[in-house]
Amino acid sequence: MDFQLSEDQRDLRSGVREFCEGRFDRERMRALVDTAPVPGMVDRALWRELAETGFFSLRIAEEAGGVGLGVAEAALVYEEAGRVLLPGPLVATHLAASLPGRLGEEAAAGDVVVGLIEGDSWPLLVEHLDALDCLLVLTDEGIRRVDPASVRGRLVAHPVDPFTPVTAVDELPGGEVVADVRVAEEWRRVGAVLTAALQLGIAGRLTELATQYAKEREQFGRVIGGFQAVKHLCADMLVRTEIARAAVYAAAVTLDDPAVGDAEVAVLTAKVMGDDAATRNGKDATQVYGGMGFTWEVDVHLYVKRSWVHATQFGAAEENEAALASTL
């Protein structure tokens, strides 16, 4: 069995990286996070061009006007978005451009912004809230569309992620019903994965952080990379990111082949150890680059308060590992 990627796969992953550094350098990013008020992290013209670029429609059958590839293309793709911290609710959209009729229809375009929420219990935070046409619902009953308009709260006037604007729901409406109980539990599957391949960017853009700060930053005469405790962070964060590399394709291959593995064991593993590479390589960048790892200036803060909020979708840790354990 070959777990190389193909040639088509790697073009992909390349074409994806440059357009990604293109459109959302790190100056854009910066100014972005930097000037722009909160809420207002959606670029609705950014927006469409992923959609040009098969963001949303990845999946979808090319006779349907989609790209006709499978999760485990999805998964280098988002793997990607994490890397430069894209905004906005990509997993989200790219699941409701799963969906049949108009709503699919204008998510895979990228004429609409699609957020979602796993469950319907109190206390309930939506992301984005501003930015969206539609809302969706994810239940143990199906999937139900709520108006945003309709949906009342309280803009959290701090919230973790700067990119993330996040309201706190005080009436969330019945709305109506667009998915039945086997499209959610897909959807739960295919989204933890691909919300783990964004904690696979976050890990590996954080390696290359520290990585390169460790060859640059002096001190006592000598770059901090010699210093051998700096060279173990740096190498665990390295050890973390291909372990949660491994997991995270695994999964992706196994939602396109279920005769591949067991899809729930494959699918737990990668949010599990996506979540743990993004998270702690976020810490030991930050040792790595000392007080300034702590500074507004210095990017790794954002890259780890991001890890923070994708770690409490699809299923938090104690959660996964929990269901993880009970497949034993």
Given for the second form:
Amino acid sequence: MDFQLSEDQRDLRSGVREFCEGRFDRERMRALVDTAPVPGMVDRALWRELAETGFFSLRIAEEAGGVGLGVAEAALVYEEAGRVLLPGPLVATHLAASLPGRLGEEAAAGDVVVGLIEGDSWPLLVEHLDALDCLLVLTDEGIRRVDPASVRGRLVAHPVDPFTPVTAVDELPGGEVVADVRVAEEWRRVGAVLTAALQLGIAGRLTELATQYAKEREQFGRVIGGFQAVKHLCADMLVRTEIARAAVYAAAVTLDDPAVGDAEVAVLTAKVMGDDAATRNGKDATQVYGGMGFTWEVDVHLYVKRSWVHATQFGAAEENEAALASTL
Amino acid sequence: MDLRYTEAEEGFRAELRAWLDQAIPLLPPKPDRNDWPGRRAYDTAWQRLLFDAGYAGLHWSVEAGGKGATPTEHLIFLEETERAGAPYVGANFVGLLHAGPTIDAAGTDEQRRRYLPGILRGDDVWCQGFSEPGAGSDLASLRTRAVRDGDDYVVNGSKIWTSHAEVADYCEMLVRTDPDAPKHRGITWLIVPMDTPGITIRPLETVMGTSEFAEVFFDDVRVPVANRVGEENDGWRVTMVTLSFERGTAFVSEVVACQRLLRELAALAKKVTRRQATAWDDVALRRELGHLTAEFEALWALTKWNVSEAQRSGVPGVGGSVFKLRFSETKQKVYELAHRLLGRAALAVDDVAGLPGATLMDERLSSLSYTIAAGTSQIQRNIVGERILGLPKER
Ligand SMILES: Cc1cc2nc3c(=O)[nH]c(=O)nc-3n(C[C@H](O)[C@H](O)[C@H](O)COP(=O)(O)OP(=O)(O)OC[C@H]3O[C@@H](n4cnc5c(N)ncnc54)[C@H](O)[C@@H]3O)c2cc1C
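With the form predicted alone done, generate the form predicted in complex with its partner chain in the same format.
Up next: the whole complex, starting with the chain shown before.
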């Protein structure tokens, strides 16, 4: 057993961090939301760059033109994406890249933006519809492919996360089945772990932001991080992040090597702990920032809002916790 | 990242399992929870069995008489013994996990020869005399005095919360040897035989009505200078060395036990009823159980993470406080839930109506101490905030 990052995994992580901080730095992130929004909030040029870096082809075999890595590596990459708030249906397009044929190839290459929605829930809100080339629907019978242009709905005027436009849909068109139940099941698991990795990135970044602010902001003649009430909020944020990290990495490794544990329990745990860390760290980071935390200018709210989006994807806490109980 | 055990590790596990299979059924019945001599005998007999089978001091160095096992092997040992229902380390705790490793690291050859074998064989039980009435979280402010007189130190003062003091043979003890030095610099680490004249033990009654810890008074107790471990006034550093033996394995047994407990609570929830419905029918309660399942699954993953880190680097990571904080608070929540599940049966620390109130309510009461003993949750948060996040220190 060696449950620590390997040399290669460390390099991968620092490479991706460098890429993210270089190509989607704070300025570009804020420009997208404040001054130069794009349709569906997916920047096509950036999407291709992400593809070139391997965001979508990471788990495709090398013979098929992919990177040939596992869920463990993908989790490290998506954690970095969470840290910088990369927008767009990253997980959906990553999953679509594993489909055989043209759609898979185009998704892997970043030529298409693929969305994903769970078809068996209501209300139905499709994310990034205006940017989508293809919408996939997860159902109990498998995965169906729907033409986004045929989806009738109302674009929501005020999406909670400015990076995640949503369209309220009454009913989804039928579409053609592109993968069976087994694949759908696999996607639910990998999707949950990668989404949990995004939450982990958010939780970690929020801990850093709050801690940094707590070291700078002074009141009563001292930095607020010296006050125990603030210090303990920051400590709790770190603890949540580290617990979530262990859960997310363990689930990813278990999907790559199912012999090492119970994949169902590991995946549900990763999502529950990832959601918990990101959403609760969002609340605590806002508190540490005081009035500044309630402003549009400070980034904290953008992380809070994104964590709320992810918390609804691939099973919310209600379902996941109940599902875990039924494994007892 | 690899969660697969190596062939050697699996081999170690298989051998251990085979031994446990035949050793566990031969154990005597568990003593009464307040029968401390009985508990000492039970715990030390188990240690002797481990010794005879070659499992004593697994994580100790070979020079100290241990096996020099890796952190991962130690994890496997703790996991398997817990799953097999083996006794806990119990009265052997201080000797095996504190005093022994400290003497190995900071003691003289003579001290190693004299004290270590007795710990490994289960002959000697140790207690820890660190806390004092005036020195708990602020341990370094301790005031029990030791004054040099020829070849002896003369010790005066008192210790408190000393677990197993009544049944211990030796005490690992921190005393003040220089009252004028800054508080961390005037402390010395001593080995004190508990039968030395001048020691008075007054058992303290816990919230459970048991007496697992005591107040210990020292009146002109003469302790040979030869019993000093490390230099005079260097006791704080010696104590910190002890802490550095933690390899991420401190809570392995307890995490495994909590995972089993959650399954037992699920079964209990299906049994107890309120207004015709079982507790299990309540989705809020199931969610709570599900959330705790996630917590312990994550803590188990974090255990493996910390153990692997220790295995790679040879030194413990900063993860100990992170783990202790979350684990103790979460385990407390499990017993809060057990308490609510028992409903009115929780009015008895006894089995009523076939429900396991005796163990659950006893541990429910005990759980109040998880966030106090071995560094309170507030102190752990200070450590995480200051040592990991780099926030300004208190004062
Ligand atoms: C079951 C049990 C077994 C024990 N066994 C042993 C043993 O064998 N040997 C031994 O030496 N000791 C033992 N202890 C003692 C234990 O280590 C102390 O109880 C612990 O360190 C806390 O000290 P205290 O009880 O004096 O509480 P205090 O330090 O007085 O704390 C009281 C409260 O104040 C808070 N507080 C204190 N300082 C701060 C601060 N700086 N910031 C914020 N909050 C603060 C604490 O968190 C706590 O809530 C045991 C304790 C228990 C409960």
